[in-house]
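One chain comes next, on its own, written out as structure tokens in the form predicted alone.
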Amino acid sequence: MRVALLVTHIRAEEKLIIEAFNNRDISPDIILDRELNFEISSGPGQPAPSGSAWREYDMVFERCVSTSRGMYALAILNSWGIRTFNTYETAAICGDKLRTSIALTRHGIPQPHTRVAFTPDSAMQAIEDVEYPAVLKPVTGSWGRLLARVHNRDSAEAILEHRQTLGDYNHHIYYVQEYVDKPGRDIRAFVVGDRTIAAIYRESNHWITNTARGGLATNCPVTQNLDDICVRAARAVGGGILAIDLLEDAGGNYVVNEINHTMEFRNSSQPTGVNIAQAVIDYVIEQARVTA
């Protein structure tokens, strides 16, 4: 089996992924996204250009740090009929919080009350419709960056003014969610195919609980209820290899907060006792062989 691992650089997760491939006697070719140079104008419906090394791969595993590089690479490779994990369609939905919310709504998956607006005035109305406290998020991005919790109109006006001065059009799309008063933690669950293989609580005194921001990871039992909502959420965005971020509301009910298509798991295998990298690689090998 010929496998390519498409990366920005080799992080802890990619080292674990390479080790997992090696455990199955597969040595993936490492391809750096900064060296990509695609020919995409050879005509509609064409496979990878003749002589292209991409045609030699049974599958490509995308692990780019850059969402845009990874997503566009997947779009091109999938258009050539090359099997990738995840697919472009899944990546495009998960990489955009607005599209994720639409997918969750369409499939009846519970999520925080969410509104979207496009001007500071309409965003202020959206915040007040959600009610204080509210959370403002960028529609793209990860690691808890540029999240803001607003408690009153003064703080909302200040944040909206700041966002409006930023040049990127994404900053002018105002994605507003209700603040869920979680019990000092949230949940990250790892879905591989049709199974939730592991989950962690991310605990923190700060309202942002990402482990990249110092959140403490501890094991979260995968109950039937947790598995059910996670698998349904994964299917809603196209399925594959996904991390589902969930919140517990005051009644202990789960709501899906975000879905990640290039998940980080370095802090999760030890507390859960699950070799997440190996479970992921065994799944992609099985899927690649089924469709070979």
Contents of the next structure:
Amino acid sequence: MRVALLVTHIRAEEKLIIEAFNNRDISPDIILDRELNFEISSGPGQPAPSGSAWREYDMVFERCVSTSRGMYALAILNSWGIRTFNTYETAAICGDKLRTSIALTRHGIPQPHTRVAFTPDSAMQAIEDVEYPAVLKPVTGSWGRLLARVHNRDSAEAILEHRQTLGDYNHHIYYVQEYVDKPGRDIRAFVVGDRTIAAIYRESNHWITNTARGGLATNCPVTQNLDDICVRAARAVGGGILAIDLLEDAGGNYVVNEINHTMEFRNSSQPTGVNIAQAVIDYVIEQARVTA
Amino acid sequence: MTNQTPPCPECDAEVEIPADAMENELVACPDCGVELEIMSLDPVGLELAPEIEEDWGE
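Next block, the form predicted together with the partner chain, ref. the form predicted alone:
Okay, now the whole complex, with that chain kicking things off.
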């Protein structure tokens, strides 16, 4: 089986993925997104940076840390009929919080109450509609960057003015959510195909619980309820290999906060006891064989 | 790969390279903490890793 691993650079996750492929006697070609230079209309016969034609690959596994590079590369590869993990459609939905909210709504998946507005005045109204504290997020972005918990009208006015003045047009899409008063933690669950293979609690004294921001990872048992909402959420965005971020509301019910399509998991295998990289790679190999 | 400890291009501290290091792998300088990218393995060449961009993440 010929596999291309598309990366921005090699992080801990990509080393684990390469090792997992090697465990199945597959040696993926590493392709750097900085070296991509597609001729759109020439199709998959053109050479990849590895020297092999794109069509020679049975799959391209996309692990770019750059969301936009990865997403557009998937768009091109899928348009040529190249099998990728994940697909462009899944990446395009998960890479955009607004599109994720629409997909979750369409499939009846619980999520925080969310409003969207396009000007500072209407965004102020949106914030007051969801009530304080509200959460403002960019529609694209990760690692908890540029999130704001807004406690009152003064801080809302300041944040909206900063976003309107200093941000590019992406920051003028005002995505506003209710603040879910979670119990000092959120949940990250790893879905591979139709199965939730593991989950962690991310505990923090800070309201932003990302492990990239210092959240502590501990094992979260995968109950039937958790598996059910995670698998439904994964299907809602097109399925594949996904990390579902969930919050527990005051009643202990799950709401889906975000879905990540190029998940990081370096801190999650040890507390869960699940070899996440191997589970992912065994799944993609199986899928590639089934659909070959 | 033999043990190599190339200098950090930012602060000149010795950076220990793991035995299983790969080209384009990220490593951190133990002294100044800057993120570095391994550009070559034999000999090891280090460069400052690209600055995080707004769309980077997961």
